[in-house]
Each structure stands twice: as structure tokens, then as C-alpha cells.
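For reference, the chain that follows is the form predicted on its own, supplied as C-alpha cells.
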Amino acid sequence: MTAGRPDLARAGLRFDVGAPAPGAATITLDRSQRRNAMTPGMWHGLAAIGQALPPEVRVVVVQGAGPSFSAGIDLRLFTPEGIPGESLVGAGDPGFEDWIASVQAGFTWLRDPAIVSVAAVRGHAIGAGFQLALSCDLRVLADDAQLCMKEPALGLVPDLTGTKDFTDLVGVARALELCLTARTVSAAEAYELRLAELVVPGAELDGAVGDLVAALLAVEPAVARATKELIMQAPRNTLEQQARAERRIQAQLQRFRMRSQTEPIPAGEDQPGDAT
């Protein structure tokens, strides 16, 4: 079904609930005409959906409608004339760097433990349109993506969360040189830099990307999330760190699988991999 919120709609986004299979969702950015390029009001409709994520999504694509991703920010949004109803936040607004935040809350809720995050790009993923897709746990590209950090080009550092996902990614010299190069990245290139699980012909993107979906969505929902949890602790810990959150994880799953087996687990209650 399709989430009846028409103030996404006017950030120029979708969100279909039991797409591509029951059990995930597909956000969509929805202004093709601009190559989805991006404004504040899509960053905010970005996080309401994370916010509202119904319970039952356990996948997510995000996808761009037409032949791109995402052309990154409006540039209109430099200009006098602007974007009607949209604006930036000036850098000398004492609630600058709280306006940032607002917007990034659309990016990190894709790494959230309780959903795997899949983005499925063909044509251009542009600066913050980049920095989405990094945003996402898996990435399948078309033949035809072309990738970059666009932002020191533009006089900006990026900002959407997204180098944190690109230097653990590529490492800190490649990431370096690719974003004070602003050069674009082929889908072959970025295959090679660990930037894609998968790269498929265009025909085959939307094919890819279900058979994906369906893959994950085969795993029990609690052993999805706590793997997932454990996955993301792993470059930060130690050896004997890891194997300690190992241990624990497994003991709090199964004993999560042996009660759930006998009695109802109460809506909201803690997860396996919920605590640190």
C-alpha cells in the first residue's frame, strides 16, 4: 500500500509499504524532472519516515524515480530566486549546526539494527544523494551509476552522515582524494572499492534488488537484527571485544527464541542486540 502522507508528497517523495514484497518498503525520491535533486523538505520527509517506520518493515529500498539517483542538493537553493517554500539555514543562525542535525536524522535511520537499508541506484548519486546511498547497509548499482562528493566543489564539507560509511569503505587516502577531486566514480570503480554489493545491467536493477529483498527477508526477523547489531560493533572492537559481544548476543537470541516460543513477546520490548 501506499502511506497516505501528503506532506511527503510535496517533498517530492514516496513511500510504499509492502514493496517490493510484504515485510520491506520502497522510499522513492520523486522529482524526476530535477533528477531527484534535493531539498531541506525531502531531508525532513526522509526522517518522518524513519520516525514512523510501521513495525512489520524489516527491509528498505530507496530508490530515485527515472534514469537517476540523485542529482545531490538543488542549486537552486543557492540562487536569489530560490526554491518556493524551501530554504537553507544560514551558517551565521545561532541554530545552525541544530538545523544540520535535523537533517541528518533522514540518513542515520537507515543503519538502524531493526531494518536492513538497500539502495538501488542507476544514473547519478550526487554529493547528498551519495551520501544516501552510503547511508544504506547495502548498495546494488546499475551499470550506469556514476558516484561522487560533490560538496568541496561546492564550497561545503559533506555533511549527511555519509563520510564515516565512505572512509570505513575505501580507507582514508581514497576517500580523501575522491572528495577533494570531486571526480566522478564509474559503477565498475566503485564495485572495485567495495562501494557495491552488486552491479547489474539497468534492465536488471529492479529484478537485483528483489531477489535481494527476498533473501534477507527469508532470515527470522530477531537473528536479522541481532547479526545486524553485531556486524556494526565489529570494527570498533577489539578481538576479545568481539568475542564478548558474541557471546552475549548469542545468549540474549536464544533465550529471546526459547520465550517466544512459548509465550508472546509485548510489542516494543527489547530485542536481542538492543543493548551494547
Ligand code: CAA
Second form
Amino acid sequence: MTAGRPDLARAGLRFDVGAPAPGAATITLDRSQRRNAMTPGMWHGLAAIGQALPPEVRVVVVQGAGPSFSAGIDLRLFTPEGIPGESLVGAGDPGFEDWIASVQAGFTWLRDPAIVSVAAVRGHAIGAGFQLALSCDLRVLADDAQLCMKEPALGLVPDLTGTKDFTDLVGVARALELCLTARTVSAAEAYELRLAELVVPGAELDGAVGDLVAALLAVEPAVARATKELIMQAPRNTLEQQARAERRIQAQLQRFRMRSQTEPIPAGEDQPGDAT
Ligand code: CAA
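Now show the form predicted in complex with the ligand, given that the preceding structure was the form predicted on its own.
What follows is the entire complex, opening with the chain shown before.
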């Protein structure tokens, strides 16, 4: 089904619950005539989707309509004419950092342990578009994908949560090089840099994403959530801390599974892995 949200359509977004399979949902950046260029309205729309995600959704696919994933921020926002109904808050305006936090909210929720997010990237993923792909847990790239962190070339730092996962994945030196040179990374290089889990011919992208989603959904929801919670804390934990987390989350998970076999668990009750 397609959730009827006219505000999302105006923001250039489509949100399809049950696609590509029951238990999943697909977010489509849907402004292909502008290569899915992004606006504050689109970022707030992404945040709204995250805030009201139906509880049955366990996998979220993010894709772009047409030949590009996203050409990044809509450059008309920087022109005197601007875009009717859309505006950037400037550094000299009150609440600038709070406003950035409000648009970052469109990106952060994709890491929530309750879901696995998958970016399906064909063509360009530039600036904010690249940061959106980086916000997803997994990336499947068409072989024509081109990734570019363009912000510093435009006088900006990447501030849509793209520097954390990027640096964790490729390391400090490579992240610095790619940001400061705004060099375009091909799909093949992205795979080598661990920025992609899979690269496939463009015609096979949807099929490959569908297969991945099916595999992710085959795992019990509570097990998937607890595993993601555990894996996500591994990079910042010592071995001792991680071993302790494994014991704690395993105990929570198995108690939860035993309980759920004998009684219905009320909606909203803590899931295993919640307390870290
Ligand atoms: N903003 C507004 N319009 C854009 C756009 C953008 N970022 N990117 C593309 N478009 C528009 C083009 O102006 C063009 O419109 P018209 O048909 O009206 O002329 C249409 O989309 C198609 O674009 P192209 O003809 O250029 O398509 P292409 O396939 O030849 O090239 C492209 C695609 C490489 C993405 C190229 O359009 C491009 O370089 N776009 C600009 C990319 C960019 O610099 N983005 C800013 C990133 S930084 C950022 O995002 C900052 C942040 O986080 C705050």
C-alpha cells in the first residue's frame, strides 16, 4: 500500500509500506527532473517518516527515482530567487544549530536498531545525497553509481550526519581526502573502500535489493534488533565491554523469546538490546 501523505508528495518523497515485501517499506526521492535534489522540506519529510514508521516495518529501502540517487542540496536555495516555500536558515539567524539538528533528524533515524536500512544507489549520490546513502546501514550500488562529498567545495562541512559513518568505514585519511578534494568515487572503488556491500549491473539493482530485503526479513524481528544493537556498539567497546554486552543481550533476547512463546508481549514494551 502507499501511505497517503500529501505533505510528503510536496516534499518530493514517496513512502510505500509493504514494498518491496511485507515487513519492508521503500522511501523514494521523487524529484527525478532535478536529479532528486534535496530541500529542507524533503529532509523534514524524511524525519516525519522516521517518527511515524509503522511498527511492522523492519527493513527500509531508500532509493531515488530516475537515473540519479540524489544530486544533493537543491542549488536554487543558494540563489536570490530561491524556491517558493523553501528556505535555509542562515548562520546569522537565531536557532541555526537547532535548525541543523531538525534536518539531521531526517538522517539519524535510519540507524535505529528496530530497522535495517538499505540504500539502493544508481547514478549520482552527491553531497546530501551521499550523506543519505551513508546514513543507511547497508548500500547496494548499481555499477554506474558515482559518490561525491561535495560540501567543502561549496564552502560547507558535511553536516547531515555523513562524517561519522563515512570516517568509521574508510578511515580518517581517506575520509579527509575524499571530502577535501570532492573527488568522485566510482562504484568499483566504493566497493573496495567498504562503502558498498554489493555492486550490480544497473538492470539488476532492484532484484538484488529485493533479495537482500528478503534475507533480512527472514531473521526473527527480536533477533535482528538485538544483533544490530550488539554490532553497532562493537567499534566503541573494548573486548571486555563487548563480551559483557554479548552476555547481557543474549540473556535479554532469550528471556524475551521464551516469554513471547507463552504470552503476548504488549506493544511498546522494551525489546531485547534496549538497555546498553
Ligand atoms: N539542484 C538543483 N537542480 C539540479 C541539481 C541540484 N543539486 N542537480 C541537477 N539539477 C537539475 C539541473 O539543473 C537540470 O535542470 P534543467 O533540466 O532544468 O536544466 C536537471 O536537474 C538535470 O540535471 P543535468 O542536466 O545536469 O543532469 P546530468 O545527468 O547531466 O548531471 C549531475 C547530473 C552530475 C547530478 C549534475 O546535475 C550536477 O552536477 N548537479 C549539481 C550537484 C551539486 O553540486 N550538488 C550540491 C551537493 S553539496 C550538498 O548537497 C550540500 C549539503 O548537504 C547542504
